[in-house]
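Here you get one chain, nothing else, as structure tokens; it is the form predicted alone.
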Amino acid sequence: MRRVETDILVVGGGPAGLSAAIAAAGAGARVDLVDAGAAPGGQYWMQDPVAGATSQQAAEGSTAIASARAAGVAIHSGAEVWAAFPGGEIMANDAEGPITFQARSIVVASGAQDRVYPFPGWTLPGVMTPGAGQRLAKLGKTAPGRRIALAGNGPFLYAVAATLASIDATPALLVESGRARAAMLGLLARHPARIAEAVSLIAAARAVPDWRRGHVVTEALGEERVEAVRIAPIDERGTVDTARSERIDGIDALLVGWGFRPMIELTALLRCRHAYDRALGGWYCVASPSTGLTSVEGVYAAGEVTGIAGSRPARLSGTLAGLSAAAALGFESAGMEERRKGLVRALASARAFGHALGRLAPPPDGIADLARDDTIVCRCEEVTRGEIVAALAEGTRAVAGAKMWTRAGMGRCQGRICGSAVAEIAAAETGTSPAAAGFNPPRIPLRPVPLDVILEATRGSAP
């Protein structure tokens, strides 16, 4: 079994992770970066292994990857972290088998994933998240369909519309629950540097032939795959007016999502402190705004795992965490403290914009109520909403209780997909809040891993 000893291990190769690795290596620390993707970059700086850097974002990522390598960062691509233990021991698995990292400090930059809520028909082929649709478009220039419906809320929908337009696959329908035009204009007035980007994204949304504000998709319809969608108006309190629902035919791809949720599985396994804010994606890892240090000594967090805010805060928080982790290990250089102070100020401003944007476009209250009793909520274990509601009625409580009684969240994804919905169903049925309902405590292995890899890693013997 391979064993790597390093000063700082960075988990995640998106903007936050790469920025942390570059900063820490530049300070003189020995740095390893482990990333599950075939190439680092994450969703925002995604690298197309065939076409290369064909967009500005991909080019920025390519530059960051080159900078990391030039700084001496050892990049381990295609390696999934599946276990973590106190004292800086992290276990991963790649095509060559298990790797154990022993790090003096860890920077967790595990990013985020699409936040979804179940509704009738959401398991039909052709229904996917906006992030998945964008990934198809970025990798291989593949359109998810010929007549695409894009639905949910938040500015990421506009970014996906722009990506699809870049491959001549402009969506036919954009269904957005929000209506906050005046508030958005007020936010941009306070952050004028973001106006040009906003104008570009809004132009992409306006290019969609049918743009419905104040609506949600209530059902995906079809036999073998999605063929139509049903939409309905929603008011500011989250009440869906199904009496005025409308069927739209001729849809062969539905991309629906409600922003992102931080991927906290690793920070939770490391016993870092977490907090809940629905506008920031739900549960997130609490980290110091001046260093990125979490509640666990030697563990730093950066980027979306600390609350959804966007790519610029991710880069700034990554650099700050990398410098802080290096400094704590004694790798300090002239001017480092002044640089860190500048990063703290810039990060505060960038996060203020990102968090305010999130508060303008949270998922509507009651969005989990779209699921009917026979709607599958946990796709891994095929647990329906009715089964979860029945378990709660019989006396179980919270997300962890629903998991034990029904196996919801016990499958391969460990609740990464259904967790938000289970929490909101539990909150509604028991008269509490999603925060009080909690989240699934992660278990080893964090990702599916062959048994022989576990045996080899835990025995610590050579293959």
Given for the second form:
Amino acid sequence: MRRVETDILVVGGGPAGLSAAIAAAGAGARVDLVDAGAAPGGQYWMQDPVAGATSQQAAEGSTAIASARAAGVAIHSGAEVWAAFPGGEIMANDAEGPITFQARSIVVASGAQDRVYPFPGWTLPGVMTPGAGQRLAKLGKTAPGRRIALAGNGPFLYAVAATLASIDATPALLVESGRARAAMLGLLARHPARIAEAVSLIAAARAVPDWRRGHVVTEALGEERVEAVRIAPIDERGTVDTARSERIDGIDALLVGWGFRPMIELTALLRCRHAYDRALGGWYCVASPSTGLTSVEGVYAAGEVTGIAGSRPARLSGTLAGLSAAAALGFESAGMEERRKGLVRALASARAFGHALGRLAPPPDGIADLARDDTIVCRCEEVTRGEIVAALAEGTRAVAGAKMWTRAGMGRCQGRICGSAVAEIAAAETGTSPAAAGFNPPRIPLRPVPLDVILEATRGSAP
Amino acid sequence: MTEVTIFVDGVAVVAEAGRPLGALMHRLGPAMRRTREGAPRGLFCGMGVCFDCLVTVDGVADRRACMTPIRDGMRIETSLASGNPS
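Having seen the form predicted alone, please provide the structure of the form predicted together with the partner chain.
To see the whole picture, the full complex is given below, headed by that same chain.
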């Protein structure tokens, strides 16, 4: 079995992970980076697997990947982490089988995934996350459909509209719950450096022929695939007004997402402290703003796992965590303290913008209530809202209790998809808060792996 | 760009090597499997998190199409064709 001893193991090859790896290797540490993607870059710096960098954003990523390699970072692509143990032992699995890393320090830069909430019809083929539509277009050069509806909230929707336009697949319909125009202008006035980016994103949204603000998709309709959507306005009190709903036919792809959720499975498995803020994506790993250190010695966190804030804070927090992790192991260089001070200041400002944006575009309250009693909430185990509500009525108030009663969150995804919704349903049904309802603690294996991989990794030889 | 031939439920399909199998399956679909309860499912998260795009690749069951790069000669079987839920 492959065993790699290293100073610093970086988990995640997006902007935060690559920045951390470059900084730590530049300081003199031996650095390994493990990433689940076929190529590094993560979601933001996604690399076209055939054509190479095809946009300025992807080109920035390929520069970062080249810098990491030039700095001596060993990049392990296509390798998913499935176990972690105190003391720095991390187990991953790639096409060749298990790799065990023994690291003196770990930087977790696991990123984020689309945040989703259930609604009738959301399991139909053709209904997917905006991120899935983005990856279909960028990695697969494939349009999600011929008449695409893009829905939810947050600036990422506009970025997806721009990507789809780049492959001649401009959405037919954009359904956005927010209407906070004045607040957005106020935020941009305080961060003028971001105006050009905002203008180009708004142009992408304007190119969509039917743009509904203050609306949500309440239902996807179809038998074997999505064929139509129902949308409804949000009234002055923030309630979805289903009495004024409208059916839009001829939709063959529906991309719905409510911003992002930090991927906290690894930091939770490592027992780092976490906190809850719905505007930051829900549960996130708490990391020191001046070093990136988590509550666990030798474990650092950077980027979206520390709360959704965007790619700039991801890069800055990655560099900061990489430098700090290296310095803590004795890899100090001249001028490092000054550099860290500058990073801390820039990070605070970049995060303030990202967090303010998150507060301007939250999922509407009660969004999990779009699911009806017979709507599947847990996609893996096919558990309905009615079954979860019945379990809550029988006495549990927690996400973990709902899981034991109904199996919601016990499937292959371990509740990564339904967890936010189960917590909000539990909060609404039992008069508690989503934070008090908790989350599904991650279990080893974090991702399903073949038994022979587990045997080889734990016994040290193939069976 | 390298064009290769892969087989989806026995049917030859020309595809571009290196691109995600999930994108090709979505074009052919969008349904790519059936659940225990018989419901059709397709690509949902597209990034290896949700496990909705499971197919059998070269005899190995429950591979995520979204995380599988296309290779020449690959043989894909879906639960839509086999009737065995995945």
